[in-house]
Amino acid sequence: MTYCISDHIISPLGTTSEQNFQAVLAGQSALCRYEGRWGLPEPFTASLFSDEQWASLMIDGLTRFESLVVQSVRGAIGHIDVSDSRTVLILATTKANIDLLQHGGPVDDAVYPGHAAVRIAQTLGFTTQPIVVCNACISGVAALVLAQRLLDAGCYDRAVVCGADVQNRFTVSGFQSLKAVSDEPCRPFDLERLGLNLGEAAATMVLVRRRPAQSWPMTLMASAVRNDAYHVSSPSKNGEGAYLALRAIGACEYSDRLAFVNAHGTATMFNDQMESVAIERAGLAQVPVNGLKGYFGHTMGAAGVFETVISMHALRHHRVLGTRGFEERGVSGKIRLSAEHLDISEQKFCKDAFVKMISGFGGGNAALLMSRRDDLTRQDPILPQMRTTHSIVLTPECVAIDGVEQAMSETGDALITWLYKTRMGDYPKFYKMDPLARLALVASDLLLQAEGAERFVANSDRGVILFNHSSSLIADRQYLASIDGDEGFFPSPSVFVYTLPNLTVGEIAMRNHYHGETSFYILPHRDDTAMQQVQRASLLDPSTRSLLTGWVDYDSPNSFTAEMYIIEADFEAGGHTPPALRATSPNLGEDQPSSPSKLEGVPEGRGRVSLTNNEK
């Protein structure tokens, strides 16, 4: 089991969980109106932390991202020691310290996602190197997600996870620039919903492999990752992630003990409609629904852990929290919804579980299922051996499929578009893309052609996982030029939305119809170890039996890596347990070149979980 044995939280609303818990009890808010902030020609409503709120976070050569993780770590480590080898931060956040980034001017190495953690983690004591999830709004679940994984295969013993974003012009405007954006306090599900508002805060969740002795933190009993293969920027109709990642947490067969659904509830039109339908498939109906965009606003990355973290005092509590700006249904699904926040004491014996769900950018959805209890049975994890089936290094000068060099007619960025018509030709949106999504792709449709299989059929046992390290850097300067300055100000939507790492893993999931997990991950630099940990991980989930992954990453038209495989596992050679997988991070500030000989020599390792219900 995966035991939360400390939380915290910093908003706008408090800077402890149980001051944002009783702030959301009494029916406070954070949001507020603004006009003209940040330049910015249109009034949006948000929850943002005030100057004398800074104030009071800022940490002495941190920026205000850093200061505001380091301060909710802080807050929810105590007096752990987090410096052993065994500890690991994972850190969700969509555009950490975006705001850093100038319009043609010098690149300070802190708008690297994965250098910002590192300077978290030194700050904080951790010896192990972090990992940043990068999955637009899904990132804090997909944390969460990670983490279980890590402690079940043994890599860790403790789990520290993180979700952060802070608002700035580039953030706002973008969602500006998709018309998502309320000027008004967003009404979740409601009839009048017109979209939504942002909002600021970082959460903090720790979690253990062990239940301490004699206490009951609360028990993350399943968790999953599923794609709509849809669309990059709206949801499936029919909910189909999120039924799938629903089903996959086993929502349904425990649905008599579920308190509430905590939904991601964005207040927009189409993910709220989403949500609604993807819930009564999964056989909620009669479960009570709710979401707390309408206190604290959509926190992007730090949404998953944050509303996690609210839930999980919601429940000690007995309460089902009721979603503030709500009054008539208006979704097709047949869910119950209450703006009031109701009492459940007397079912506290038999409610005692909780399921979040959330959703976002690329198709990604993730679900948790979380309980007071920890009465279900569990087979141990068998971790099969695994194999690399197929690869392909693809950079300006050379491509190579399974270790044959390609003969090629152009160099540089020029070859993927070279590529692409020579051997795609058929998939016309990929003009549309950034040039991190279209080598991604490229070089995916390579590597799957040479693998042969069936494709362009619906999929859910493979996973698509990626890792880099400039994030999404070429593709933010782009959007960052849209909205510089007054008189040039013409954001644009479609520049936006790639502005998000993880459209790479969308992209290839509706090309090939994946709707198995797609997640993209963040490091200081190329670490074959953390990546193959994992990958490792990756594939306890009992669904995914092989995974598209490896390292892509641009950072100009003549330097771009796209080196990718193929690995499956090989349930016919046996298995082992855990225990046998326990390979520890490398200490931080430790250089881990470049290894591409190891595509040929994936280690060994695979995992079931399966939980059954005692008492059903």
Contents of the next structure:
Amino acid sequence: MTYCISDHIISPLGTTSEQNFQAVLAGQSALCRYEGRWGLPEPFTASLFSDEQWASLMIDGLTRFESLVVQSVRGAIGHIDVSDSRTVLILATTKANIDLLQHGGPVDDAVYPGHAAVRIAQTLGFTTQPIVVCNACISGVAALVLAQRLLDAGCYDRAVVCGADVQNRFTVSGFQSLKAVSDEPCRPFDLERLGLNLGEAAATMVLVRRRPAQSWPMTLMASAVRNDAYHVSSPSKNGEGAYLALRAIGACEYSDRLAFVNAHGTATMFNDQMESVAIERAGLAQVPVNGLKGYFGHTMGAAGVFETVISMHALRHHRVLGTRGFEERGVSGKIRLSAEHLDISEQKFCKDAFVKMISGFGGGNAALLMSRRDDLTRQDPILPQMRTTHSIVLTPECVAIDGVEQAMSETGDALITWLYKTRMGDYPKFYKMDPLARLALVASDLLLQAEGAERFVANSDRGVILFNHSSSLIADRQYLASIDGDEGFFPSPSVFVYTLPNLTVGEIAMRNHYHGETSFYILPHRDDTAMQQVQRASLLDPSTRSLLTGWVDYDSPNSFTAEMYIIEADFEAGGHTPPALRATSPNLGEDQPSSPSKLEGVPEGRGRVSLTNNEK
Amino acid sequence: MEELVLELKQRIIDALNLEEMTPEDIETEAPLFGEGLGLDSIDALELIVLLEKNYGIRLANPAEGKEIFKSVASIAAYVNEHRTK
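After the form predicted alone, can we look at the form predicted in complex with its partner chain?
After this comes the whole thing, all chains and molecules, with the earlier chain placed first.
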């Protein structure tokens, strides 16, 4: 089991979780309209720190982003010693220190998210290597998914998960080029919604694997990531990935106990529509749904952690927070929305859980289930062994498939295009991708050809998990040229979407109809041990039978590496047993629910959490 | 007008990375989206940038693009009427 023992939020609304929760409860919003900010020609509404707030947050020697993370993590860990080898820092961010990247200039080390993470970890006293989750807008929840797995797998006893992003000319112009930004306060799920507002914040949760002494700790019961396999920037019309994620966490079976579903609710036309469909499809039409972006905007990499923390506080206070900006339902899914906060004190014994869902570019969707209930324990899952079945190495000078070097007539970047033309040739979308995504797609295709299994059959049992060091630096520079280059300010939407490195895994999922997990991680440097740890822990997702995984990094046309492989979960060797969740000592307190459980309907399967009520 | 049509086709090919296509492959009257060239929502946004960058035309509302981007012919007609450079 995974328990949250501490949390912290810094946003323009406050510098603690409690301040932020109280601000939301009081109906406050940090959204303000900005004109001419960062030289941007179009106005926008966002939740930004004031100069005075930044002055009080900054730490000597650290950037704005790094200072924000350090302040939030410090707030969460308090006196906890994080210097032991059993504690890991997981950082969720989409663009980290991107504001340090200069058009045409040399690249500051801090631009690499892994380097920023190391500076943060060292400042805070961590001694283990941090992991950066860079999975676009779902990064925050995806980081909690990773934390839960690493704890379940026994890799660590404690995971400190921080989600953070800051806003700047790069990010705001990019979302504006996608016509996704509203210059008015956003209106999630409303008929008149016009787009999202960006926000900056950091939020932290400290997760542990052993039940803490405190009474009624928040329990992270289940979490999952699934892919739409539909489009890199438009969500699936029937909410496929979001629906699969909700199903994977057992949300439907738990629906009677859900106080609310906290949706992503960005207030874009397509996201909110898609979520309403997914929620209804998952059988959650009767559960209240809310969205929190009207209070503090879309905080990108922070959103998943931030909104989970606010939701935990709402659950503890027996509230369903209202959706600020919502008036009239403008989505087809028949979901229960309200602009006003609801007091659910009378139902506090039976409504003891909530679902957080989130979706993002690259087709990723994630969901988690948290509960105040803790009369459940779970056997430690036994990990399967990993068996590598096929591999590919692709560099500017060499292609080797399953260890056999291939004869090539091109080198450098031209090699990637040559391989596409001679080995694929039927996927013109290839030319629309950035170099990193092209590299990952071609390498994955050669790998899958070597595997020889039937292609393009929709499935959810293969995860796509890639790692690198440079994030999306090549696309970042290209995008920067479109806003700060010689030709003037013409931000390119098609380049901006590739400034998210998880578009690599999204493209692979889309081509191959993979609806399973897709994740992208950034490490300070290539580290096979760290990769194997994450890969093996990822096999704890009950659906995942195999992974298409590895290292894919692109610095320049003459310097890139894709080293990818297919890993099968080997249950014979590993002796995997399902992590059965069952009731033990009846730990009934006055706050304990006494209504019968509705959980018998949870389908059994490999690793599926099975529940029994302690009263049975 | 013929010159503008040809120029637009080349610019569309460049802006949308239609790598293996030439202006001759794009029919002037044929639909660009849906079945046509298989363009998607991001391509539509990129066409908005193309109009602004090359012809000084700003589309405040992306929904306007739906009519304008029907075909190369409809883009050419719109550019002809509204260009500022």
